[in-house]
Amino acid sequence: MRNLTRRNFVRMLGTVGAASSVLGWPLVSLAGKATGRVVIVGGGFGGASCAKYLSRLAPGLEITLVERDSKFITCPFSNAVLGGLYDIDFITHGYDALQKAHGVKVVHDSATAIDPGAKTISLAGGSTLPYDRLVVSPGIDIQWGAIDGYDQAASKVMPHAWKAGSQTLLLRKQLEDMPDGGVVIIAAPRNPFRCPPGPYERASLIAHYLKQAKPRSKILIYDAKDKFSKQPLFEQGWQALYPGMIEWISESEGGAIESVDIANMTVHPTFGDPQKADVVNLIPPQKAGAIAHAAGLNGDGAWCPVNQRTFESTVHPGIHVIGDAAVANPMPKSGFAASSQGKVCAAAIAADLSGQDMPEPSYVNTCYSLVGPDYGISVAMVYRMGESGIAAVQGAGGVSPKDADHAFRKAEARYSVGWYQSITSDIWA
């Protein structure tokens, strides 16, 4: 891994054959050996990856994917929609290939309850699905009320846009309607939350739009942390591309938001003066998706503890939790990490149901961020099982160099698009 260029690293991760070697298990069919019914809840990066790779590893399984929506809109590259680089169709994907090419039954409904004893899952439409193994990949839910005055109704005025789709379009429209010289507030939560560099990429690409359309405007990032992912790289990019337009306010400077007044479009930090804005993008604290909490998979916390080798729940055996909802530290809550976990989980289930030992897993994550259309930065890491769980492989992966030239940043921006097209094609095409 140390000798790979970043470009080749991402190309390798984006291909099916190479994905098997990176993950540490051979992509060999277990046809005729693994039988049973596997239900997967959630058709995002984790759930859809698990369904596809499970169908390849064990074609004898009956695999059902439960997903409420007929199309999945990705959070990755939703910031590029906000910045005007792409439209919403670019980040929208369907499930036809999973059904037609891979034999996965897709049920468009919502899971409402899980009975671990009876091994059944109840759906909002009234039906019940039996399973031999269950995979729960529900993504995140917002912790409504964690910030005083911010509930689901308030998100229609101060969008969080941390679930891509209608909230993305609402925030984009608010930016378009804002006068030149207006103030945009982005409020970032404490860790852990979905996509650690996401709020700062969002500030970057909103600044790209404002620089062209409303150059007298300003962005204030109120942050409930004193440091953030890829901070030196983002700050260097802001200085180069948007000098004076973006201001970051750390927790120790009064960056944590305590309450909001939606009627007056004002945020109130834990200390310091209230701040009024034209547009407020409030990203609240998060937790595992609703079905995980309904089933008690979270134990007594916000996220779901798992055996990090197989992602089987430590609360309910026979149920696996992957993606943002799972406790998989030090892996971040990212789309690529969820996909990697989905593949490892598929291997664990296929091996177990076929009576074979699971090969030793490894896990990967790579995360690109766009500071501008021609300015990309990235981080990549390989993980393996250590004595106490998942651990980063020292010397593998890495972060973009801080003082790279324009050609390097432009290339990384180009690789970012290639990465997105590659991973989404691998999962949904």
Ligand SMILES: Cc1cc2nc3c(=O)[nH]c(=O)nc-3n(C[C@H](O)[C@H](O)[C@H](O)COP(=O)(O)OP(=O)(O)OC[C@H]3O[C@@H](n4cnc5c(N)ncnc54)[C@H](O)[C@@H]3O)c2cc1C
The other form holds:
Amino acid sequence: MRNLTRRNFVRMLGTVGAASSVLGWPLVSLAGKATGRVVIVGGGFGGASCAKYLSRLAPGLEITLVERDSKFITCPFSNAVLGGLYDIDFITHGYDALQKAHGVKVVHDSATAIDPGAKTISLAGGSTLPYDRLVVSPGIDIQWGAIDGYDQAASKVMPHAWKAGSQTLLLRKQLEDMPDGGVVIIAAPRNPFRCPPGPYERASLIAHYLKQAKPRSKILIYDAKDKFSKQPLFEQGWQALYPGMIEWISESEGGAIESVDIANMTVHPTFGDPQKADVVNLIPPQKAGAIAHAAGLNGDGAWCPVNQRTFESTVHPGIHVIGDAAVANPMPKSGFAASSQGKVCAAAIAADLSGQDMPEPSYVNTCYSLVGPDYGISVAMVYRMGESGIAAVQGAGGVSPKDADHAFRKAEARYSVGWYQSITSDIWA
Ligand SMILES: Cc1cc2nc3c(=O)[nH]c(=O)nc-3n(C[C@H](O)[C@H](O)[C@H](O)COP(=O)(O)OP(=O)(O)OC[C@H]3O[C@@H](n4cnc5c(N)ncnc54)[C@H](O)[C@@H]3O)c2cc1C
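Return one more block: the form predicted together with the ligand, after the form predicted on its own shown previously.
First the chain shown before, then all remaining chains and molecules of the complex.
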């Protein structure tokens, strides 16, 4: 890491991640007096973190988490499932601890509408929940139709697998069924999108699988960008582990996909020849989850503008939007960022409902990527509020060094598993 040793960084993450540091001591001692009803939509990285930390900070609140699925399957480590390193159970988490150990009421239903005037949300099951504060953390939805021919039906043939679960299993099955010597296409979208390093980690771990099971196969990454996250590190890893197997086609080289033909398993770039493949993983452009759009929280954009100190919507006061759905750049759309925002948002609500000032927030992100089972790389950053919003703290964080030896990469691969276990138990255990 640049300017910071890993040991110091890990120590700092521990401090920044701890509620008492982010939230401030006076708040921790007084927020217990806060009363009221907080409803949180979405039990993923942002929403479940917010629910848990709010219950700790302000036990007097009535907290309801609305989540449509009975289990949460994480996108982090879903690429490792595709690569055959883990099975889907490893990345599946339940809501028992949130309910039993932390007193959060979990309702498994879909929020269908929000009435900001009446301060209620409607659920698909027919009930209506009143709230004093609402937190919306619905993650992403696919922009269907942004790529000609790519709709829900097409995603059953060319899976996006950008929400983990059945799409992950479908893509894995297609990889298992393809012939040796086959072609896999991964189509990556333009920024901003969920998990900037995700498509390249995916290419790496699919290559790991193909190298063992179908070594004559090839992976083509069609990209709607001319550069990508941790690019020099990924390219170095591909050269070391999978020479000749992965080819990256940038936007300038004709990498942006304009349309797909599912009957012929062919993608059509904006210029250059169409390309046929055995497996197509099409990762389309995205937008904030549907409920955020239904409530108009996105204003006139794809993502939801917020006050980045409190994550309160700038469109509808009293409603907070966190995680992938929110505009929180320069923070990337990652699970770690969503969780960090969930904690800051919990502090903002606890402060407000107990009549205190919001303490100075601090935000953190770290993203590990596996290039192979024993080859990890990472990027990390700490953020504070600047004059015009969230700003990276200069000198904090950095990326893995390019000249690291095998032992270093192997240690980073081990840290990535530790990171996964620690963040998922912080949120769902
Ligand atoms: C392949 C891949 C790999 C990734 N790897 C990493 C990684 O290594 N590290 C990392 O930090 N991040 C990673 N990410 C990114 C991470 O998954 C997201 O950034 C994170 O999940 C965002 O959290 P969120 O709370 O915004 O949304 P989510 O975690 O997606 O949670 C949203 C929840 O809301 C629920 N929901 C949506 N709408 C409704 C509704 N109307 N009613 C009820 N419930 C609703 C959904 O069911 C879901 O459970 C990866 C992503 C991908 C695709």
